[in-house]
Amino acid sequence: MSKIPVIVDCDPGHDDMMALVIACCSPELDVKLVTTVAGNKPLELVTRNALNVMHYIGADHIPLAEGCDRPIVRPKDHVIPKLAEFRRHTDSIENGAHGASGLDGFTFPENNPKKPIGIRAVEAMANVLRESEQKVTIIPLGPLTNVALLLRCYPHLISKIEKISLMGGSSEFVFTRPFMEFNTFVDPEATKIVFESGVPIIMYGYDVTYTVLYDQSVIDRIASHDNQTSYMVSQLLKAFMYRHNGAFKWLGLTDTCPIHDACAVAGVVDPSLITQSRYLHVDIETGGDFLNGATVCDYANTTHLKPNVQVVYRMDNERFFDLMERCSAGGK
């Protein structure tokens, strides 16, 4: 069986590193390329995370490209208002639920050889997608920036795009603002383009991430295996842990926590963890003052239009945590 073909565009983050471990380290998966998008931290940021990471695992070989370090539309620093109005509405701990540098709990070496290709982000999907003979499966776990980019600067290569799996917004999740799914309010009009771009998109949103949920059980099976990358994710997910749910206390999570980015990956790499979806239609809110990025899914049906997302609603969490202790293991 062919490997499947994936470009992974990633704002590191404590779940973007899980994710990363799984599509690098799954045989199922060809990474072709993996991009960065400001988002959980500037783009210099999740940049420096995102090398670090794919060097320690080994994964030297994929490529990497810096994309956007900007919503589309919306000024750079437009989400600044929202993490001021996070931090007066709940428990959040110094710097977010990722720290500082976007991924603390851990030390990589220094000096790491591992740099961006000359190009950016969206030049480089293309290229991918022009030069691959079977279609391309698109995972972004971040803003939608460079994906909506590549869709409108590059009309010509969506039919090359099997689909587009992606972790973001909510369905029946109910947030508002100020807790709005991260990756679709960041930049609500990127996040319009792709949705309405006829791809098929499956939506890995809070509604699912919520429900897969690891504890130290799953870290310590992870740490039992004797190779760095193993030694790497059981002390990122321990800290996140700790972040998240010191972050987000208002959610009651004590000894468990979701991974939401690596949701959208494990789904590629075996859809059969997917128990339970379901086929809307999903709009995005753009013009308005608390929901701005808002995945507004039809599930009573009542505009009557045509499916255009699958939303994800549940997974196997046990074959879920074995894809990622195996993943783990399988790295450097």
Ligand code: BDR
Contents of the next structure:
Amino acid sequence: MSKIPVIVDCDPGHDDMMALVIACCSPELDVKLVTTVAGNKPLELVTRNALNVMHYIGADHIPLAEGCDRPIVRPKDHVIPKLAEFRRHTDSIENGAHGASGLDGFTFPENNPKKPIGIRAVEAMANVLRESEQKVTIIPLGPLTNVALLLRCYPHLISKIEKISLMGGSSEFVFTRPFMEFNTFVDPEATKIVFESGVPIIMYGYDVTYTVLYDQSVIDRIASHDNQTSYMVSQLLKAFMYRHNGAFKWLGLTDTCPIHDACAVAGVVDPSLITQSRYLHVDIETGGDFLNGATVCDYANTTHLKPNVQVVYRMDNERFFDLMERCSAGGK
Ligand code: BDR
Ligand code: CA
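Rather than the form predicted alone that you just supplied, could I have the structure of the form predicted together with ligand BDR?
Below: every chain and molecule of the assembly, starting with the one above.
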């Protein structure tokens, strides 16, 4: 069976870490390139985290290219005042769900020899598309800045993209604001470019990611494997449950936790994991006062526009956790 060629664009992040482990350690995927984008933390930190994870799990052979350090239009830190305002209304934990490093809860060895390649993410993505005989699936797990620029800079390569399987958005789930999800909120203009591109999009937003909740039994299963990847994953899953549930106390989660980004990779490895989805027309708010980045889903077909997104609502959780375990056990 031929492997599925993919590009993973990420901003690790604990859930990005899990997504990278699934992508790099699943025999079904051929990860051609990993790219990083500012999101959960500034670009330097998320790049360091991605390099650390990839080296630790034995994925040194996969190139990593650094991408954008800020959204396309909005100022670099436009999200910070809004998050500060948002946190005033929550029981925030210090440094948020991912901690000061972006990947708190595990100490990676120092002197990691893995370095980013010498070209930027958008150019590296274009090279992969150009050189691939098969169409390539892009899996964005952070703000859509890099992917939007790729579509704008290399329109003639859009036909080489199989689909975009992304973590982002929300059709109903109320989080920071109605409809609001972090990745689409950080770079609304990039989100609009991607959603209007005509490339098939599968959206794993809060609708589904807050229904795929791991618990201690999943951590224990992963920890029972005697390899360093499983150990690292189990430590970071434990840390993320503590941090996420402390940062977002009003959600009322105590012994369970989402692992958002991993859903968007798992669905590429095995599309039969999707048990409920709808094809909808989805517009992106970019000109409002309160909801910039909102993924506005046209349930009633009032726009009469063709659906541009497969919105995912439910996955087969047990088989998803099996995949998390299998890929962790398959790493170094
Ligand atoms: C998304 O935001 C980030 O914190 C996570 O890594 C995920 O990509 C969830 O809203
Ligand atoms: Ca992410």
